[in-house]
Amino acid sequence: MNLAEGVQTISFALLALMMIGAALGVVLLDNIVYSAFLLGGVFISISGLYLLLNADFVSAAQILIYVGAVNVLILFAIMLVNKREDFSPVPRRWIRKGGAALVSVGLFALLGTMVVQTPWVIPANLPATTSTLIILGEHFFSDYLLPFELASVLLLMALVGAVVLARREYVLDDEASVGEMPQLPLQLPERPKEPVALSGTSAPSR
């Protein structure tokens, strides 16, 4: 193993532990804006794992659209919404945890199984291919036009939902609050003021 093998050997597991690690975070923590932000961190470590692999459209793709777009589209609907409600415990919530226990290993062990049997040997002599980035280019505006015009409308109007849905919230609470008496906003207490002594006159005595 020379010194580019062993530092792809390191990279590699040094994104893989940062990505199972950010995943578990997702899953495990309470607060939905940290998994949030730790889904971002998965983005980046696959993008990373993308770059180890010379696939530096998918790798920069994975950033602008995940990171850039998916992943604060999710924070901006976490912001907006803001609802809050108390968490009322599930009736067995055991079998819940066990069935969602299941289906993570059933899909582990089926993508264990693919990494195993799957032949990974590159050969050595690969004919010269055009880059990917004119290749894609070329299929994104002549073949693939348009579901990829498709996809960003679909994106738009999911912005646009995620909108009204935060805006209804404070329609509902405008209607139900009509023929009752109208709630002051919040504000702080101010502090008493001291009584200030005019020039020429003395302060009135205590």
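We call the rigid core whatever largest set of C-alpha positions still superposes within 1.5 Å between the two forms. Residue numbers count along the first chain shown, from 1. Here the structure is a predicted model, which is why all the values come from computation and not from measurement. What changes on going to the form predicted in complex with its partner chain:
With the core held fixed, E138 shows a CA shift of 2 Å or greater between these two forms. The rigid-core alignment places the CA of L159 2 Å or more apart between these two forms. Y34 shows a C-alpha shift below 2 Å between these two forms [criterion: core-superposed Cα displacement of 2 Å].
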Contents of the next structure:
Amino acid sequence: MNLAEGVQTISFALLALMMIGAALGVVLLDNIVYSAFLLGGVFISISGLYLLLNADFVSAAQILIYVGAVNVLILFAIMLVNKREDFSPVPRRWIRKGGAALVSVGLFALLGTMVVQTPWVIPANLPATTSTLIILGEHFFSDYLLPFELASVLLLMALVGAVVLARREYVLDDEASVGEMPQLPLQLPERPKEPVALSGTSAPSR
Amino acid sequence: MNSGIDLQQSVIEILSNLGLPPGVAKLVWLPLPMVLMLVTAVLGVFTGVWLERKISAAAQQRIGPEYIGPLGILAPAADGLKLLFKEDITPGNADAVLFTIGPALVVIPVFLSYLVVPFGQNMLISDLSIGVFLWIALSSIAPIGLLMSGYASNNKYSLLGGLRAAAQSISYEIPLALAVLAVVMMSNSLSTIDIVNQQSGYGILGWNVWRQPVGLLLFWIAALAECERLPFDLPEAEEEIVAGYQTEYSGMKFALFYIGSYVNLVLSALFVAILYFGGWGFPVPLEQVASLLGVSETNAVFQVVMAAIGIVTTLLKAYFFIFLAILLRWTVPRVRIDQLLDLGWKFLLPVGLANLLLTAGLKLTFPFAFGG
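Next block: the form predicted in complex with its partner chain, after the form predicted alone:
Full complex below, order starting with the chain above.
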């Protein structure tokens, strides 16, 4: 075993330990803020594993998207809604727990059989990849074109949804008396949001 | 293309000649560039702090630090000593663990980003193929540290500051990335070395400023916002929220934030120099001048001189932008939080997209000038 292999083995062990530990922490800790921060640890460990697999671009993208965007948004949401609440125990909680356990065990069995059945033999004379970026790009625009475009449509839908949720319509008092500048109130009254299904056929009051 | 000086090769050869096996020689070499870069970064902080004091003083017609060393050069060292001896306080009911991890999480990614900062053809720690993208990815970790320290301080001003910092850095990351993407599109590579090489050859005329003026403005505004420098220092806004997420920190933990902010400023200035001002390239194409004078490219003295000029040029360009940032601090008033977010999402983002589209069009139309 030379230097590079030793470093790889030790890094893999450390990253795996970090990832499993952090993931257990996410699930088991009571404090939701700790869980959210540990989730960031899980994502960073995963990006380290990608790095060990020579997928440098995927690893950086993992950090950028999952740590920099997803995890920050989760933390944001938690901290804006920092409500300390004692949750009352739900009756028949064992049903939920049992269901969750069933799903988890099933998923684990599925992934386990996949890992066991896949032939992991690497062909010996694999050409060394110079830039993973170029190969990724070629795949995106040839055989993975449809998933790539579908993902972009999904993101567009999310974007439109966010705009719809964030848009506010202000009700302005447009009946200013003659000769006066129309006074804008300091706080703009907001038009109440009514779901379309509830408001029925009657037109809005204005 | 002549590779210039390769320090790694030379050091390993020297060590091997001294009788060390090649593996051990490589092991001895490994930490050297990292330590050198750390020292460079810390010296950059010292210079930055000193410049900040001197230029602020000049902007306000004061003298600034004068007696601590010649021209007050040792003022940053005095700052550091003071912070080192201060009591390390953890406020009551604060979350001690998160309170300690927070500053470290802010500083570490900034130092890691120095991995890809080149000062010459072979003068960087690692020429990664993802280059600038690594910097963008790493800079997105910092908001987590800010949120963590804001939350753990058990102080409403800290929490507000942390939330503001996170909101600011995730909204300005997008125009930053779009500006970088336009440059990357022209050089066909994310590697910082390739980006600089694409600009070399014609001296000052080949630099990306002329091809990406809008991109430069976008990048500079977004970089200032990422560094939380004054038109955009809302997370700290003294008049509104005491000192934001730093309110409860003292001693070395505060020093980590302080160092982190200046290292980040130096890093951003270095990246402006690399992406838009030709990195280590001199305004006059020195290689051509040398070949006109009949100096061979493999001449050892020529190579050493070129390397030295490269390092000095990079630093000079970077420090020009640090100067600009400090001057901006005393010229421009702070924006409001809604103005900040409006500027980021409603102005910089569309401009960035338009710039990207324009670059793509120009690249297709004039492949010789825009890197076909």
